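We begin with a single chain expressed as structure tokens, specifically the form predicted on its own.
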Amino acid sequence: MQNLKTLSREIKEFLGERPDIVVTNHQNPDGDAVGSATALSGVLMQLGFRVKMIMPNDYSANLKWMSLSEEVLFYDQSEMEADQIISNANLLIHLDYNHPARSGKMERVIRESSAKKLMIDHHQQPDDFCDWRYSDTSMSSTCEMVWHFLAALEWTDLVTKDLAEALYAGIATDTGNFRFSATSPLTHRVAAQLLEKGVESQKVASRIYDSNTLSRFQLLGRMLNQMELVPELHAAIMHLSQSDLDECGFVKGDTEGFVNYGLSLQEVEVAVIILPRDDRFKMSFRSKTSFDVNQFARNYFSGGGHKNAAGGISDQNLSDTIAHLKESLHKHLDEITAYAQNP
């Protein structure tokens, strides 16, 4: 990882060449990914750079209010066009992911690109695929890091209210509304500076959380009804099948945050939700105190993320996935129990 001051100086010098820029983020973009891409792209556009936001696939409707949403090109909908733009770019900026594989089908063209590459990300164990890396696992979110990056470049004056709202949304969603352990005094100071830009926190929260669909509520009911508590493991295991999604009329974003319902239960240290995704199962892991779900996901489910929030995948069927999950958690029984009993 490079020092931010040194990195920003080198980036500023390179930008003097007026490169064509592509801003990317990870598959299934969340609030932090969309917010950071929106804000950084918006500032670069104000400076007169040719910038294109390319995301692997579409994101949920409760984030569509962010400015520049109409400018986004989705790779899975326009693969040939996106390939051409990425191939012609002089600078690729990778936000909120630290390994090309997390960009899904974009991985190939990213690896083949001869453009300079900049990563800004807060996930653990970054891959060494970029010319410049601003990687800090202590940060609450990539949106917080983008603010610091813009400050190092002396460009925060270019953050308009709309762009500040995007950054604030990313910080709020990635910190669980400022309650996760990575929320630092510095995080709150950044949030305060965004509020000074005119951000109305209640409006941002309403746009994100008060736009539920009927299908989301129906799916939530099914998930809670099917939730399995494993008391000896201090774990809550939740799942939905493809038929559940189909019968409830699932739309993208409906299951966002569901895993936290299990974590909110007393004496639960680990919560997991299992969802169908392209003939596999996508898994989301959360821990309440100090059990490292990032390492757990890496060890058993080809995943990773943060200490208290991570993702993984399973190629097994649902029942075998749950069995493997329980077996894997049992290997850490003493550790999980100790954390649960001494929060």
The other form holds:
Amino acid sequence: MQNLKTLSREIKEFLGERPDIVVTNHQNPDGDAVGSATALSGVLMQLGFRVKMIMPNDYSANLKWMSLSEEVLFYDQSEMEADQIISNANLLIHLDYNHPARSGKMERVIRESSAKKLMIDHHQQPDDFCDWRYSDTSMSSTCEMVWHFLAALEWTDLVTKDLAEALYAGIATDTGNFRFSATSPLTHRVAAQLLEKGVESQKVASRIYDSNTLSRFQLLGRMLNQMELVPELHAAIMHLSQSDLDECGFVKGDTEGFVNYGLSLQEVEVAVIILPRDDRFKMSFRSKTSFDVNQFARNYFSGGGHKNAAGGISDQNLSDTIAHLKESLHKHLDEITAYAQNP
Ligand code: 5GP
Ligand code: MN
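I would like to compare: after the form predicted on its own, may I see the structure of the form predicted together with ligand 5GP?
Time for the whole complex; same chain goes first.
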């Protein structure tokens, strides 16, 4: 990690050149991605910068309340316009991802851009594609890091209640509501400072979580019925097929968090959900204690993420994907068993 003080001093100096700024994040943006992008952009806009937020694709409806949400440009809907804006930008800010491939179809234009690049991210094994890299895998969330970044720049006074709510939402969602192990005393201190900005935590939680749809519940029912528990692997394997999605009237965001149901089973150390996406399968991996799903996803499913939460893809059909998954887990049987027995 570059020292945050040095990095922020260099950024401040570069901002003196009044660059055109583009703020981006990863494909299928989650609460942390949207919260960090809108909040940081909001502060930069108040300082008079020209800032565009460009995300690879749309995000779920329960995050649309965030301030500046309506100003986001989605790459898959406005590719030509977005290409032009990115090509003309002088500074690209990459939030909540650490490899250009995580931005999907935006990868090419990002790689080709001659703009200065700043990464703020908390995922494992960052790629070296940025001029400035604020990467810290011990951090709870990119939203927490944006707060530290703004503090280093002495700009936290510019965080309004609305922007604070976006940051708070990102921290809350990425930590499973302050539950996951990366939730540190510092995370709580940042959350406290956001609350002091007027964040109404109950309202934020309600906007995010009291947003269930009937289709989500129907899909959840199917998923739970189809869930396979593999006791010797301490694994819960879940899936939904394209016809499950079609028959239940799937809308974006409906399966968010489903993987955690498997993880919450007694004696399960690793939970996996397999979901159709764009003619492939998207996989989500979670572990309860020490099994490193980031490394597992990298090794077997072209993915990555964090130690306890990662994602990947499979180009095989569903039954081959499940077979490959079980085989791969079997290779780590001793490790998984040891973790499950000594959490
Ligand atoms: P989710 O399972 O919720 O999609 O993702 C869990 C974590 O892994 C998130 O932090 C997400 O950014 C990361 N992640 C998800 N899919 C991928 C992937 O295909 N590659 C990498 N490197 N990270 C991923
Ligand atoms: Mn995150």
